[in-house]
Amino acid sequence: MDNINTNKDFWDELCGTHLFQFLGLKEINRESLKIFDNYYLNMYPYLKKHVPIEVLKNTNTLEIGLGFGTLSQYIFENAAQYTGIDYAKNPVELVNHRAEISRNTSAKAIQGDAKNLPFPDSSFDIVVSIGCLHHTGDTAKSVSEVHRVLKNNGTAIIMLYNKNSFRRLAANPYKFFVAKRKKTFKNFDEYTRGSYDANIKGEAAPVVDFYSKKEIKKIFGAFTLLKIKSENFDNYHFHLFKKEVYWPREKFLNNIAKIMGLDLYITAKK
């Protein structure tokens, strides 16, 4: 099978499984999801700023790409109506489980393709997609679909990977040089994909695309009032003058991450 066809199988392993296990959580239930969600939202403190409650209020919102459903639950707790869509089955089932245990009857998730959204034109007030469209194999087509299903004056809130991040331009070339001697990955492309998204077995995501701000402006050409913000950074652990040094990512979130962060958050109006 080619990369696109293996995407569905890859993403059936919930994005966030590594973190769930790191937290020592075993079973998915109300209590474990609350622990996971609190940790996740603390790890990405800027996320709610890009998807604010006041924007969601009284809206019919679509989310594309569901993962572990932390953002999904935040959205359906604040929007009037919520629809989630994911290429893979397990994220859909988890979000529907979240809605069920929350007794939220205005939220539902379905399986579908971001490149061919199964909704009529002008269906939603808000479309949110954080870290998904760069995995579709055709980000431009997916963005076109977002534009199509948005109502006039509707808002798209999208996150795509930054082609010009510190990780991709500086850290990964060095790390790949080291990893290459261990023959862990076939080539730099596979290593880079794995450094962003890998499953429990350590296999790299089949499709991972990266974009510059210039490229994003072109892809979002049909939108107006485009805003692009750089966010997110890595922890760094290294040796300097025979001393072990640890720089937590929190030190970078309000400075270097704003210039060379891992992610580009895009807010666009139709």
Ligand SMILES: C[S@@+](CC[C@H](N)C(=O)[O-])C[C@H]1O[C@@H](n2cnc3c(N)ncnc32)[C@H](O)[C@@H]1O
The other form holds:
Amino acid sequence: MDNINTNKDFWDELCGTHLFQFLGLKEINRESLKIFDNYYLNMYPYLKKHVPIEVLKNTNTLEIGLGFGTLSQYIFENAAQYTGIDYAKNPVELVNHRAEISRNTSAKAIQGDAKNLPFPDSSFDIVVSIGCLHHTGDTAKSVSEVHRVLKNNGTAIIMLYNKNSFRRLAANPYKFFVAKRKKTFKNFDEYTRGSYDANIKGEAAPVVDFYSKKEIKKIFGAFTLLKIKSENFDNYHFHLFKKEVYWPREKFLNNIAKIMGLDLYITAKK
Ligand SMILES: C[S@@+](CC[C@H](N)C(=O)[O-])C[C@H]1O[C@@H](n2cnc3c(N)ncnc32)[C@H](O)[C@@H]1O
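Now show me the form predicted in complex with this ligand; what you just gave was the form predicted on its own.
The next block holds the full complex; its first chain is the one shown before.
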């Protein structure tokens, strides 16, 4: 299987499509994007804390991995100059469409690979990449590219999946055991990838890697690491003694998610 083409094809379905449909939205336009973005930013209330407006002000910022472009819009509304890059065509077109309908002429998105960024050394003040580099197949190479294109003293804000999350260590092994009887997945690896990123047909993302804080410290060896923060959690819905129990994820965001959350937010200086 050619992972490179498969990866590009997989991500041409915008990540966020499940949410867009869940919200009952049909066409992409100014109004539907507003509804989507409000919901998205409420769902991840810590996102703006990790990418603060004060840090973006007056900067030339690069974003890698665009998806539905909610964060892209927030960045280009606050930075002086914005460049977005994504492997797949559709996220690039959507971010350029967002810039156009916002009449923002200092923002542009292009297609390209995080492992081989088409920019000269020391080009950007800030590089933001949320939930992307662990899909590239070579996170370490992508991080070294982030380092190369950052100016001295520049800041990288990166989110990678947490190897030691509650989902990976506890929930998924149990759920896989139950789901295995239905034989919907080939193996645990495919089941796990699908539990993080699946398309509308339910197929798992071809490449998903996970990192511990210790591994992150190694990969970011060329940087000064400022912080690594654990965030995000799942909803839990199960039966206990024949009673239906529902625990919304909001219950966990300020406690267990800070230790065994799904995602690790890294802030590092060159
Ligand atoms: C899970 S989405 C995250 C999007 C967005 N940052 C968010 O948080 O909603 C991952 C994005 O990374 C992009 N991507 C995957 N591999 C890539 C690569 N090698 N280079 C650049 N972008 C890549 C995908 O096309 C997709 O848009």
